[in-house]
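As structure tokens, one chain now follows by itself in the form predicted alone.
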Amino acid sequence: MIVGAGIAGLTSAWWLERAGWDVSVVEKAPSFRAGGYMIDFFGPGHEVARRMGLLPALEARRAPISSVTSVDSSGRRRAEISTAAYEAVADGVISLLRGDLASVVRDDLRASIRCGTTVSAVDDGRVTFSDGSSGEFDLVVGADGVHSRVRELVFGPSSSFVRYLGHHTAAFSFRDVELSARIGHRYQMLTVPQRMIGCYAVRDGSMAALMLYRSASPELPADPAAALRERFGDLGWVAPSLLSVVPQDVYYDEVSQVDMPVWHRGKVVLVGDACGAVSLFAGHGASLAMTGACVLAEELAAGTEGAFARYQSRMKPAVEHTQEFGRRFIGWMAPSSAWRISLRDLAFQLSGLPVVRKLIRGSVSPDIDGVLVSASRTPRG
């Protein structure tokens, strides 16, 4: 059983039913969520993709974007970093929206996905679910986020694991025909004191928004879309136009990372941000999740005896490596003054420059090559 439909489920799914599993997935939201904000996709997960075969399928879904530019409250260009400056610093790096990541994926699985059901119970590899059916597993794999279900019935309460960056994020999509010709395929952000607010074309004439604010409480709104006008309301650009369209159902969530000592209890094992969330400051969580995934069959496939904790071996300091290097980021992506934005738009006027270039990699790209073992030990099938 696997619980979670996102990048971490879906790929666990993928790995284990190839190995031999008899695999069942169940998402809490009440349909497949397509869409999320832009990513760079590179690193070990990269290297997963491709053994996956999925590669042409990503690449054919790359967001075109030329540049990231950073503008000023009337859109004039401030810095711009080109995307062939950028992949100098990030080999193979594949700029997509998470939800097309996902869906790549999702489609070349063979296990069917029930919508709109959590779990309400795990009693080692009982669970019962939300709609009061139950059913007993070999394996149970939480794959449920930050705010994993799964993590909550079997390990203890979210305040024993979840590290709070001190920044709420949001992401939503629209088409706006006009908007998307003037935006162009370069990724633009404007950045304030506590807040950023960025947007890109995606295709089709459809849009895609990030936005980002330092808060003090982790506690989320209760009208999530109200909150973004009364934070952002009084910036420029297009901030106007984007809040205008952000939908009711927006995604909003806290910036955090999960710690956790231990990743596994029982029958029941933990993968992606359930038990190692990196946070949107550091990046790289969609090609851990994959990593995760991957990893974990690999392990099982060797052999059931100990294979969580061999597992949690190999891809703990990994996750332990990107959450320091995320926290390190936040000054990068979130600068909390204005001598700190004018910092790093002179690093981006400069990008071109080799010494610049050293910089910026370590700024943006934590080493967590070498968890995987060569491809010969992967379960295929």
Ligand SMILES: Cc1cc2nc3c(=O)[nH]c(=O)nc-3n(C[C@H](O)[C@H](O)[C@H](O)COP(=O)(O)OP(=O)(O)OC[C@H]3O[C@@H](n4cnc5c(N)ncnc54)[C@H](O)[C@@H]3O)c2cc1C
Given for the second form:
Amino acid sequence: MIVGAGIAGLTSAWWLERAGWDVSVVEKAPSFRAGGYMIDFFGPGHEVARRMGLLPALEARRAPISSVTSVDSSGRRRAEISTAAYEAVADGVISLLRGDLASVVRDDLRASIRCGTTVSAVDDGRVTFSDGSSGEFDLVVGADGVHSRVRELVFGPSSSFVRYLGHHTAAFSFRDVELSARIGHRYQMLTVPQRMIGCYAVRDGSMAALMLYRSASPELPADPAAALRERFGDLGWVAPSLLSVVPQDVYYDEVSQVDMPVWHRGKVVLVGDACGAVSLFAGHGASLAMTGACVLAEELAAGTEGAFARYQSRMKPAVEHTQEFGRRFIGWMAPSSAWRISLRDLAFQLSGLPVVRKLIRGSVSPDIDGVLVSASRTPRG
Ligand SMILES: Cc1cc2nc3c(=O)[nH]c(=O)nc-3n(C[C@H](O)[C@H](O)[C@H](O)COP(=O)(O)OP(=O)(O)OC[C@H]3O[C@@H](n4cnc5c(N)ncnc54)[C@H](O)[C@@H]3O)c2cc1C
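Alternate state requested, the form predicted together with this ligand (shown: the form predicted alone):
Next comes the full complex, this chain leading.
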């Protein structure tokens, strides 16, 4: 039983059904979550996608983003990092919508997904669902994201495991042919101390928007669209256009990481953000979610006895390393003062220089590729 049809859940389903497991998936959302926000997909997850034979399908959905541009409140360019420079620091990066990555994995699955369903009780392998039905399973994979219900039911309250990183974020897509032509396939962003608003053209006249702001409290507002209007209403550039189209079901969340000492109990195991969210600041969450799913399936195939512990011992150091790196990246993505914004923009401007590229590489690429080499396959001696 896999709970959550996101990146980790779908990839777990893919590997487990190929290993001969009879897989069922439940998803809380009323329908499959397509679209969403743009992610940069690279690192070990990229290698997992290659092993799954999915790279051509992912490449076909690649967003043709040509640069990342920092603009001022009139939309004038302050600094720019070209895609060529970015690709030089982020090997093989594919920028695409989170929902496109999920769809590519889903389309290669045999298992069906029961949408509009969650779990109300998990007692080792015995699972009770929100529609009142229940079942007994050999393996329960909690892949239900940063606010995991499985984690709460089996391991304890979120407050014990979730580390708030002091920011709220929102992301949404909308159609605006004129704005889309004006912004183009450049990720453009306006940063003022403690706030960032960014957007880019996606395809067919559609745009994707991302907002990020500092907030002392992780508590989410009752009306996210109103909260965004209040926070960003004084900004110029495209802010008024974006704020006028925030959908009621906007993706809105606190930015946080998940840190828990043990990722498994009995027949239950967690994967992806549920046990190791690294946050959007670290930017490798989807990659690690796919890697975790693959490593879990590899260890189960090597023998169910002790498989969860071996999976955790391979994945946890990479997750912790990426989380630490993500906390350092906050200052890049959400600089807290005007001079820090200027410093970040200066680094963008100088990104063509090898020494600056090296510095940026250290900031955007944690060294986690080794996670895919299992201990049993590592040469000894
Ligand atoms: C704005 C933003 C930008 C990001 N940028 C990047 C990036 O550039 N690169 C990168 O690699 N990562 C990035 N990430 C992180 C990445 O999206 C996540 O780490 C990744 O999606 C985690 O996968 P997951 O399957 O664990 O969780 P999710 O993708 O969140 O999927 C969880 C699934 O479980 C479902 N669910 C939730 N609760 C329940 C329940 N109770 N019952 C059943 N189902 C449930 C959800 O609806 C969802 O479908 C970004 C994240 C954000 C928010």
